[in-house]
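Presented below, as structure tokens, is a lone chain in the form predicted on its own.
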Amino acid sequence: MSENKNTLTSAVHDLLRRAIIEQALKPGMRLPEDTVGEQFGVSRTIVRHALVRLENEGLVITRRNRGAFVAEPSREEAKQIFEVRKCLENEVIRMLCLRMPENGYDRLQAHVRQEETVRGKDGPVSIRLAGEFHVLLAELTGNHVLVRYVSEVVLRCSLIMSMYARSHSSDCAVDEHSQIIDAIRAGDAPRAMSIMDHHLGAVAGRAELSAQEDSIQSILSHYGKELAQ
């Protein structure tokens, strides 16, 4: 692929990914190559390459003879993703407690200030910024492989939140992000990991991953009570 095509592919990929994470493109929504290409003024080939990248990140799925769709993770898959994320982020904390880049704390504090601007405003932007904080932590380790995996699970968690979460508390996110920074600065890995575990547990809790689909019995029980009156 030429440099120009690669640049266009990256641009389309980034825009589509942002639209998915900010919940403009909903889980299950079809992504026709010709429609996407027309909107961005690029060829279907460029769109196809961008969609392949998104599929590799777990944000898009391709269905035979039907095209590409925004992914719809199952609750079981979502639980597995959160389990992996917890392991990866604890390793990030362990590494940062041993070695933090010179400007690391400044970058983290700057990001938290950005999160403060949307404090109290539930919505797609606060979800995106919260995810970007965790990616920044991984980037500060200097381990590019770790960054890649953390980025993928954070993106997929954002998609999960758009599917299952009924609310997103930006207040809790910002406060706990600040506490994590303070614990890392103090070199207290166990405390930082404990805060992170609680933080991710709260996120998973808002996604209600243990909830089951209502059975026909539970749905109709309410109406049955009316009949019995």
Second form
Number of protein chains: 2
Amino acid sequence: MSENKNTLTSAVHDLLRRAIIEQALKPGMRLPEDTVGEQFGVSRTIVRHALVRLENEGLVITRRNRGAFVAEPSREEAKQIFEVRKCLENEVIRMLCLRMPENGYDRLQAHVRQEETVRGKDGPVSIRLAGEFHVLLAELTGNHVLVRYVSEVVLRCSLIMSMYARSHSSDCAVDEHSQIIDAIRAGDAPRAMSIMDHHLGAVAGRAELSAQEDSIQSILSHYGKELAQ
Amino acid sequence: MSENKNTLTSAVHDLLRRAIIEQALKPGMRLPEDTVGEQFGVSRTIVRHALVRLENEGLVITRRNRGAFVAEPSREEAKQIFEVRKCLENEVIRMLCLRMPENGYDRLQAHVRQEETVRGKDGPVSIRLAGEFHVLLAELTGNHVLVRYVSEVVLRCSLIMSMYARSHSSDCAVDEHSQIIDAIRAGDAPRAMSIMDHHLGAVAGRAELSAQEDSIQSILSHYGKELAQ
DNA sequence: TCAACGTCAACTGGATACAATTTACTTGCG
DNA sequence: CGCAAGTAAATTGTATCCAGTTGACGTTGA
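Since the one above is the form predicted on its own, can you give the form predicted together with another copy of the chain too?
Following is the full complex, with the preceding chain placed first.
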């Protein structure tokens, strides 16, 4: 996933992103510029740029003169992200059913095999691989814009899962990945989309299950209107 | 369109974006950090941050140690952007047919009326309004993620048009906007999508080449005044 | 005891200074 | 006269520095 240009900013960017996705940095956690910079041995300038990018990706939020925090997507936000993700991934499927590149199936199956080697483990690696399957699908369309957006929503979904889900339970995910490949190979777009919907629905569903506190902001914003001055 | 946080960076960001969209800054034009900063009366730091954001939006590209340039989307890239845009806008229509918010139609028609007041003029205003119609549609879905992506592709499409189209010919666009509203009101999603497809297809269809030059200073001096505190 | 006010520390917003890299021009040699 | 190498100018990459803002803590008065 995007080993960008060989600049320090990009390096810090990737590192922080991984740390967030792998849940080392928990949602809501503060990210003071000089603390982070100290850790990585770079100046605040670099961290600053990296944080700006992360904010654009929706993985962190920054409040003026307060600093950056790991994003805490509300349930509403989560729902919206999943909605968009479903739309985008359906488009991916539609396109791949029309035209799958040369070694597309080989690459997909190689990826699934890789996922199977970490089957059962809920560690950072399986989280990452599960996401990368969807990104790989998008890459096979050859549409770079689509790749970027899919990457982004997949990342944000990972963050959401880390907040709301008790486990990624990647077992069933791998099976469904295989089924999606089969459906695409059969040129059966509706079936592939249906599986994908179920796949994402299951993911989103697990998020609903674990009843948990929503972010303070989203809770209070609901009541806040009443004492608006 | 996103009057972000009240920070200088955001101000410069918005200004540059407008300048690009309104074709004051032509594709391929260089954007030296200190030249721009000088014009706006801010330091390179600010400009730099703004350029990073613009790069994320796909409106500029930066080459290491070379600087930033207004993006020059290739025809292939243009095709891909339109593909994604079509997908996203279809989703918008699908959602709006299911549920249109309270004063949705009022807002849409107000916007169309506004577009009609500049009918026939191919100036910056009509370009901006044409784009904002689509953003407004997205906003009515209430899905902020969708809004962001639609905004982005609409902006990039404006840039593409400024490269390849000889004129936006907004006349027919306004009519089609009305037709889309009508179709949505009738709950006829397929028809609305069909019109939208035609609408975007027509936009994408006008593909001719053109090139010209102008000095950075004279262009930016026009936008710079607005930063006056 | 509690609330309001004032001071203080921490951190970000922004500017400037310095280092590294690339480009372009010039000069010298074949 | 042309090409190549070296050098200088321009511009970005990075670090450090100063100022403004915000939140927290402690103090004081009712």
